[in-house]
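Taking the form predicted on its own, here's one chain by itself in structure tokens.
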Amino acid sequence: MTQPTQPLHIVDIIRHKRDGLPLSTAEIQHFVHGIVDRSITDAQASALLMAIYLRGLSPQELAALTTAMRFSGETFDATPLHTFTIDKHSTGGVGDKTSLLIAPILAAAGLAAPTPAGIPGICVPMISGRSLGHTGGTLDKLETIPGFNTQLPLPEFFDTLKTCGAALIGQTPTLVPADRILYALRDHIGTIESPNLITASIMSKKLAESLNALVLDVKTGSGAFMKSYDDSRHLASLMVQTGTLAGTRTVALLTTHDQPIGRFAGNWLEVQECVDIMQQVRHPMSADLIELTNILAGSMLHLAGQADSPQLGAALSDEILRSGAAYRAWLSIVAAQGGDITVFDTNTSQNGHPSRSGEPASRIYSRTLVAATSGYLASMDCTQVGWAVQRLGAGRTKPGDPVSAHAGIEMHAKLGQRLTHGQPLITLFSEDESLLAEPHHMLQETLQILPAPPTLQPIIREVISAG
């Protein structure tokens, strides 16, 4: 006679992982179901997250957690589009705004080569997140565009992809709800850096998109969650393995992140920098952003069959950017998601500081950090730079906090650049003047100027694929 299954209790599951015991698939499913139906409290979920952070997960446990999260709510079925679906995801960075450029680049490529049914030949169903720790969130940036809806119901998401070739949304209450809950908790209990939790978070969202292919931007360096190269490589390998096993062709690029990417870090500031680029305004401080964007988009175009190699894909990406096709695709996406595209008609206000349409520049306070000595900008703790941006008002201290549209920084120098005494290094912006002092001190403390130029890492350290 079959013995009755013993009921599962979350406290027992927490104890098991705390004590280093492996969790069964049933225990992991119980945990995920419980956080979604709220039968498990945030305190209990946080305790298990911390136990996972400290004890790790076996490959079997990681696969079970990712699968349970993926199917914790609705999933998106792109197969009726009869097109090539591909996405990109970054593990997070300061000033990392490549998604805002890549989505319209790939959309423009797909619109230029539609299927026989008239649907774009490439579709990018991009499910993004909010600010996490010291890094910004794509959704927070997009929501500084008046009217932009990041919470499209799945039928509208489908229609936007069918028309525009790309759409950028967040985890709605019904789409991967387990990750939406856990993502917010991880930001505030010190478990952000767990490679297993990062993998489950990213891959559950991406696999829920029914992708044909996925390109991962895995950061390494002082601004990354995984600061050591070995840890970053381990994370990349976990995600490539997880995606490949699920039937999605997955490639990871290990990218150097020792300084903010591009010219600006902040929410509306980053949107406007990307719009400038799409409008053919290429500031020298944006050169690294453009290079990284083209490399990532190039890999995606190669996987989608639009280029014979990632290198040729990068060249095609830059051609799309320069032609204005990406900007036209961007306007189409923004309009389709309810955004007011008229805010992009006039791009700058006083002192070249991007300003949201209709908001007076007098609300924005600034302070500029200058070089205390001559020499070379040798190093910075990019994570500390990210926290400085957060404390200017661009990030959150707890789930649900509002974020400032205009808070952030402008970079006037990059690592390795020759500086003279008194030369501007970084300008800080905030909508609250009282918030400028602490971030100014944090930046002053971390930027190092030395007599000799530093040795810099290449932007791409390694490419990892399943073979």
Ligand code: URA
Second form
Amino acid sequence: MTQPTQPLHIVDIIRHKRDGLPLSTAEIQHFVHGIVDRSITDAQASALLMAIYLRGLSPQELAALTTAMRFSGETFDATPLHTFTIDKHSTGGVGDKTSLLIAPILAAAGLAAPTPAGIPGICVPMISGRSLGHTGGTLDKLETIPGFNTQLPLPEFFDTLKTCGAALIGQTPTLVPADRILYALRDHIGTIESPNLITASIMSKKLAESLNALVLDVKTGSGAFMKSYDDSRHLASLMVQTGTLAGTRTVALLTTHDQPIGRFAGNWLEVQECVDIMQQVRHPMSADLIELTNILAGSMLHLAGQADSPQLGAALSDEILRSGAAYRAWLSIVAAQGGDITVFDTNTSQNGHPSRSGEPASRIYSRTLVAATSGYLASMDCTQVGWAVQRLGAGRTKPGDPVSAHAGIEMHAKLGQRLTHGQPLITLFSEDESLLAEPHHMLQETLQILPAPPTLQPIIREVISAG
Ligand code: URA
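For comparison with the form predicted on its own, please write out the form predicted in complex with this ligand.
In what comes next, the whole complex appears, and the chain from above leads the way.
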């Protein structure tokens, strides 16, 4: 590491960025070390994050920040497994639960093609995040499975991968700790929507997994952090460049996100939707989720050498889902991470809310929003829909707050669908009855019904890769 000739002071570093001066690698390293060893306060870290948000980063600064965050703690090394390591990460969405399906699909493919040492031929060492802004988080969803440990120490993470082909954990105090701290801070100080900060956050986690290949799902549209197509494209290019420079084959798919993905948005609700799909119960509202999952998993299977094209990969992914192999892989991953798999046994329901099997049902309140007029569901601000889900109790208002397992929404209609007056559109669920009114109003305000059908964007807008 470069040794600064003069002592560095965080206040000077904040001033430099505030005034639009470039930061040196040493200054960026000083910042990242300081947040991890807690010599820099949250107020100082927040000030620098806001300065970065407003002033941006040069390519050199972005590379320095990503590298410093990647090496801010332990990193994972799968080389002794002699397997193909691959992961996918999304820039965040509403009802975006593809990770819960993709990890077992890839694990099943890897188990079917073991290495000579009997290890799955593909491994997915997935480091995920919690809910961020209006979007949900994979860790919060997984933790609704009683006992599921998202903080496995690295040796257990390694063992789970070796036997199951996938493991899903979060940043910990020792694994990418800088992202753990900055991620939680950014959620509360209005600095999420920065292409540089998103790139450093995602790529520090993914590069700490020492992957052979990475597929990025970069959202664009009203539910994405980057709303405009150009901004989403810029974010995708930054991440692809960062991954490629670090030696990881990186592909970004720009995907449309103008409405919640699938049938449910909410922590347990999303786990249940994925379990249904893996158990071969395909609800019509889950069709877009299944399509997106197969496209992303297909691209991964292609990169892993299991399919001659991403399209053939998507067909293989669907076959793995339909055969039950993904569900078997899911059960073994959940069990290996301490989760109680009996909660998936039967699907009981309360007020239309699918509950965890065998659990004493907590009281769940619901309210259904209906079409105020006949016509076509034409548009919605999907970010507002995400905030409505968070305010039902699915998200947190400050770092460390607990999240509700059961809060969320069920979609009864999708964009472009023909509606008749009074038809159910969305059901809201909450464990606290007083939390239903505001989200109900937010959803009522944002759903637009028009006489003519809207023009809809395709699910995949563009694929961006280095070469
Ligand atoms: N996902 C992440 O891991 N980080 C971000 O900043 C946004 C989405």
